[in-house]
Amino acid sequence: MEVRTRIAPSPTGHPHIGTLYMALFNLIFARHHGGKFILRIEDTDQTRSRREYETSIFESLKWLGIEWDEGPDVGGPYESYRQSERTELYQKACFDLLRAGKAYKCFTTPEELIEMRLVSQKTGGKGGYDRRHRNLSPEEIAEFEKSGKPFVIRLKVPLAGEVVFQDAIKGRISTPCSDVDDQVLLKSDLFPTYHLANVVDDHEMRISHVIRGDEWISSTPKHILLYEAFGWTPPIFAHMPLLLGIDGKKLSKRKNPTSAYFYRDSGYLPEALRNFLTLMGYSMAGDKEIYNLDEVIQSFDIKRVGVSGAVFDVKKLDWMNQQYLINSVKVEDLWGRIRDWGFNDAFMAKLMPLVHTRIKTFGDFIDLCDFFFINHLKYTEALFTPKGLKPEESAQILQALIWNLDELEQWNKTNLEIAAKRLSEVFGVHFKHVIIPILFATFMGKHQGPPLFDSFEILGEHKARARLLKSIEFLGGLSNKKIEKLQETWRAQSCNSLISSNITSPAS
């Protein structure tokens, strides 16, 4: 048996941190096994999936070092690589299912699977579709078609019995079906699911392990069951440990840095970044911590995975990356290194309209631009607290800047004056006395420099969602259940409600 692995990654953003080390394990396991590994485009979410996050995908993976054998823009055997230009592979699978009596269709409204899962609460249910439309009969269904009525694809989960399935790395896992509900196979709008997608070209191109998260072990499950309704063997599982925060929790973008950019803006190597990620919830024979990919391709072992998550600790990535840069980057070339990372002329180009005006000799440059080139910036509590605003409500404004920012989807400076001015309205504070300085406070460590938004779009969406993130945990964070409520009242907002007193003013 060939072994083919492969990294699946939606183009519904830039790329996680999570998708280059899945994409490394999937990687070295291929390449040990003399193997192919695969890039493959899930792209069937047609509201969010853009080819600009496409691209994003291929340009990290690439600056990570990381290469595959077949995918959308090298081509291969198993043509497209891309979900949304497959559809009519996945209706012909999901119909066949149909006809076998594997699948069903429902009639189900939105309001009524609502109404199910307050039910559901009520009672202390699952909560999951109660399976009203399984049974229709031939006239039933017959009825619902006549009146027009949309309908979703199910599958037929047994009612009994259990899944179980041995995970390469954690071992037998079952699963009672009385727990898996019966998925939705293909939409209303005859676009498959991600879980009929998922089997459909994981058979289709011959994908013997599937290597992920562990966030996806609950959806296994279904896998398995999808599997063996159309009679196709299933690949190994194995499933890796979550990269974890220094909190122990679920490494998440509203927490940190997890954009792949970041890095590579940040000034880190890709071979130590590389070297890094292989580290999470992997261990080399002896304990060693510096070494090539070629060497954990040589040696790997699956046995050698941790079952529990991996703490990315970025003060152990930073001492890894300054290993790197004593070892492998010469004296006479570290110069080079760092004028191609920060001090090129295209980027400098950029920013000479910024001080042309603003400075009185060339040393002045450094003072007024420094905040482009360093990652930690000298953060006091004055900064963020102009007219006397408190740290938590300076807080909650940079919060609300980061949510108004992503419903915009471009972090431009266009973008940034219109959320600045919307902060300004939202929380009844002055937009040049108060907003304004919190800004530059966020993005430059200081209340002055070149002019604010042209600045943000240099800086760019990664450090600059970075910064937003660090100035938060620098004013004490906020709760969940403060974030809860901020969040709803945002909501409301957006709906032109009232801003209501979960956000105190510092009018009043």
Given for the second form:
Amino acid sequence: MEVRTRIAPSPTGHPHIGTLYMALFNLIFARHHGGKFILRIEDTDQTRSRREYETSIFESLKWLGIEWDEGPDVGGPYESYRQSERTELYQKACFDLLRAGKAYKCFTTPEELIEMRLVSQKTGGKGGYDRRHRNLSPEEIAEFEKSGKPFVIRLKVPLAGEVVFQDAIKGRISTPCSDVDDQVLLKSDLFPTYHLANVVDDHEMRISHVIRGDEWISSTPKHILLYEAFGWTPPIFAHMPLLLGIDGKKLSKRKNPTSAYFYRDSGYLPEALRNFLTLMGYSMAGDKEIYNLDEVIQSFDIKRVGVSGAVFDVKKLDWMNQQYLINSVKVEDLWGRIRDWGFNDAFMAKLMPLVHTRIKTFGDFIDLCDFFFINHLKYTEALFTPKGLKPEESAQILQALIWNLDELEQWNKTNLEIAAKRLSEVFGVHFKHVIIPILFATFMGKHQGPPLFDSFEILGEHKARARLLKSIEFLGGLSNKKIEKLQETWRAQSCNSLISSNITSPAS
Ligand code: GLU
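With the form predicted on its own done, generate the form predicted together with glutamic acid in the same format.
Now the complete complex, all chains and molecules, led by this one.
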């Protein structure tokens, strides 16, 4: 059997560090076995998928030194490698199941589903779909169809028995069928769900091993049942440990810098990050820590992958990066690497209009622009508490800014300005004397510098987001409860002033 692995990211945002992690292990496994590594773009979520994010995925993988054998950009024998260009295939597969009596049309409305969930919550049930249309008679189906009611297609999951699979990392995993719901395969717009498209593609593209993150393990029983319904042999599954923050919790965008580009923009060497990622949940024989990709490919053994979460310890990454700087970058090459990273002509051309009229000597340039290059700004409480604002209020403003920028989708200067004005209205605080100083503090670690909005755009989304998170943490953080409350109020936008409302009272 030819070994064929794949990653199947969804282009709904800039690549997560976990995407690089998965890509690396899929590549290592395929190369170790002389097989192929495939990149497939799962862009069935029409509202959230963007071509620019797809390009961003390609670029981040290339930056890390990962190349794929088949993919949307390089082609291959199983084109297209973009799911949005394969919808007919999924529809055909799904209607085949329908005809074979292994799937059914379900006409339940979204309102009915909500009601079902509420009733089930009250009675302590599981809250899923109650299978009310699983056994409709042909007459009933015809009646629904005549009325033009939209439908989805669901899989007829066996009502009893177990779904069993042998995970290459975690061993035997079995799930009672009664825990698996009649999953939707085709949505009412005839677009496939993740489950259907993923299974059809892994089969069609002859994927032999599905190596993916632990967060997908609950989908695997559904996938196995789908393979069974189609009469196909499932691939071998291997679920890699989750990446955890140093607090032991899942590395999440809400608390940690998770964008792959954050590490590039902060000046880490791709070869060091690559080495570091191969240590996540994996250990080389003899517990060797510094090794190159070829070494790990040659000696790779899936049995050495751990079952529990892998801690992404940035201090360790820093140490490793330094080891690479000392041992792999010659002193005569060092300036070239630093220049390529942040002191290149293209970047300097962006800074010059900002500094042109603001420096008295060239020496002032560094004073003015230090924050573009520094990784750890020196925050003080005074910077974040203009006009007597409390640190926690400042943290709330910064948290709301993240949500607002995410809603606006583009982290650019125009949107920062829109968001900043909105914050001042919603929180009822002065734009110039409160919001602006807090933003200067967050992004520059000072109250004066080059123009704020332009600087934000040049700093870039990845570093800007990390600085927002860092500032919130510096200000004491926000508990989950406070975040929920803030989110509710922010979403409802019902009050003119969040700070003058009692959202920050100790009871909340
Ligand atoms: N589209 C899924 C993702 O975004 C793929 C998960 C899988 O590997 O099956 O990661």
